[in-house]
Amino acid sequence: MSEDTIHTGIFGLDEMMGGGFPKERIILILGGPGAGKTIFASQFLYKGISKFNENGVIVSLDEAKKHYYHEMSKFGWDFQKAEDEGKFAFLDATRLSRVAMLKEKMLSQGASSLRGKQLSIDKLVEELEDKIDQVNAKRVVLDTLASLFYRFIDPIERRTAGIDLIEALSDLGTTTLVTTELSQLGLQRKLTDEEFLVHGVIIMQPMFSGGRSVRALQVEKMRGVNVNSNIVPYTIDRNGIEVFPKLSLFRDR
């Protein structure tokens, strides 16, 4: 592994990328419901803390802190302890997604303008910068971009907000994973705007053949490193996510 990459903490994944993620870049994790996006990103954070001496911050737009800590404890990841030791910070940004959407429907049109929404994003980035400074974080996760973008129904507003947010994240000096929903399965899917803006893209989705299904992962792109772009199987168990780059998706029975 070179000085320009960092270990992911996910078994088998570093092998597909010449040693790990490019340092201080933004990686988009795309997947449908149940694909394990949050588990993937949390494993990246926790292994960074426990194995590689790299503190972390998560920005959660989907889950409250108590629920998140409980769910991650099932994998043996004690984020509460990491927080108590000053190695981890949780930023609850759920107010910017569902609750905010409901409030906007009750307010005047002016309050739900693009500028009003943009101010919320600016505030989010400011709070994130504070958390990063607080724990000297090297790893950041934003989970999930889809929850934030529900507020931007107009495609032009959504694209503008996406560009602004990703540019702001690029300036943080951290290695940042951003999760979002994979809206369409299959190899012929339409690319999202975010995929063109980030430095790396990993896709997690089910694949089907002959009545069988398997969890499949692909490193679609990763700037600055040599990647194995094959579609490979992965599993989710009590240890988290494991990737198997040397196995075929559907082995003969």
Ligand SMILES: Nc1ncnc2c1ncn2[C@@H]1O[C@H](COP(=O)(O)OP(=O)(O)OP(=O)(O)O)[C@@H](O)[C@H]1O
The other form holds:
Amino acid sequence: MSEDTIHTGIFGLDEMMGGGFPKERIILILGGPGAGKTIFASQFLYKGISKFNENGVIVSLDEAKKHYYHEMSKFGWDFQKAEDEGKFAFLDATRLSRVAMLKEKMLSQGASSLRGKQLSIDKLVEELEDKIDQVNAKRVVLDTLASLFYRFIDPIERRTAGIDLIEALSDLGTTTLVTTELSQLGLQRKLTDEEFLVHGVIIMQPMFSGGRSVRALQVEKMRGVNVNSNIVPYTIDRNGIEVFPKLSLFRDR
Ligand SMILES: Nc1ncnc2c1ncn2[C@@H]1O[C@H](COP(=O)(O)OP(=O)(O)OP(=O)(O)O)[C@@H](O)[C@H]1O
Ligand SMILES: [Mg+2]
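Next, give the form predicted together with the ligand, keeping in mind that what was shown is the form predicted alone.
Complete assembly follows, chain above in first position.
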């Protein structure tokens, strides 16, 4: 492994990207519902702590801490213990999520101004910086950008917010995974601004092969790294996620 990369913690993945993720960069994890984005990102954090002595922070927009810790304990990942040992911090950002916004709307306070929304993102980044300092984090996860986007109905506001957030995350000095939803599949799929802005993109999606559905992963891009961009199968089991780079589903396009 070169000094410029960081182990992903995902079995089989490092060898697809010359040793791991580019250090101190932002990687986008794109996938549909249930693809395993949260598990992927959490495995990156937990293995960082338990195997590589690299502490982490998660910014969770979808799940509150208690539920998240419980779900992750099913993989043997004890985030509560990591937190107690000062190796991990959980930043609860569910107040900014789509659920929170739906509630706001129901209470007719939905017309929060753009300034208000921007302020809340700025505040989130400030809180994240504090958590990073607190545990001396090298790894950060934001799960998921899609939930934040629900706050912005106007597409231009949404683009600006996405760009601003990614810029802010670039300055943190951590290796950061940002999960988001994959809205379209296939070759006609439009690339989003985020995909252009980040250093790496990994896509997780179901595919049909030999008449059955398999989970498929592709390293779409990883700047500065020689990648295996074949579409390869991955599995989720009680140990987490494993990628099988030698079992390409399709050859390079
Ligand atoms: N022990 C396990 N064995 C096999 N599959 C599992 C196991 N635990 C979870 N899964 C699978 O993992 C998937 C959920 O993973 P995860 O929550 O990371 O997905 P996600 O992409 O974050 O979804 P969402 O968009 O809903 O947040 C489901 O498809 C579920 O079937
Ligand atoms: Mg999830």
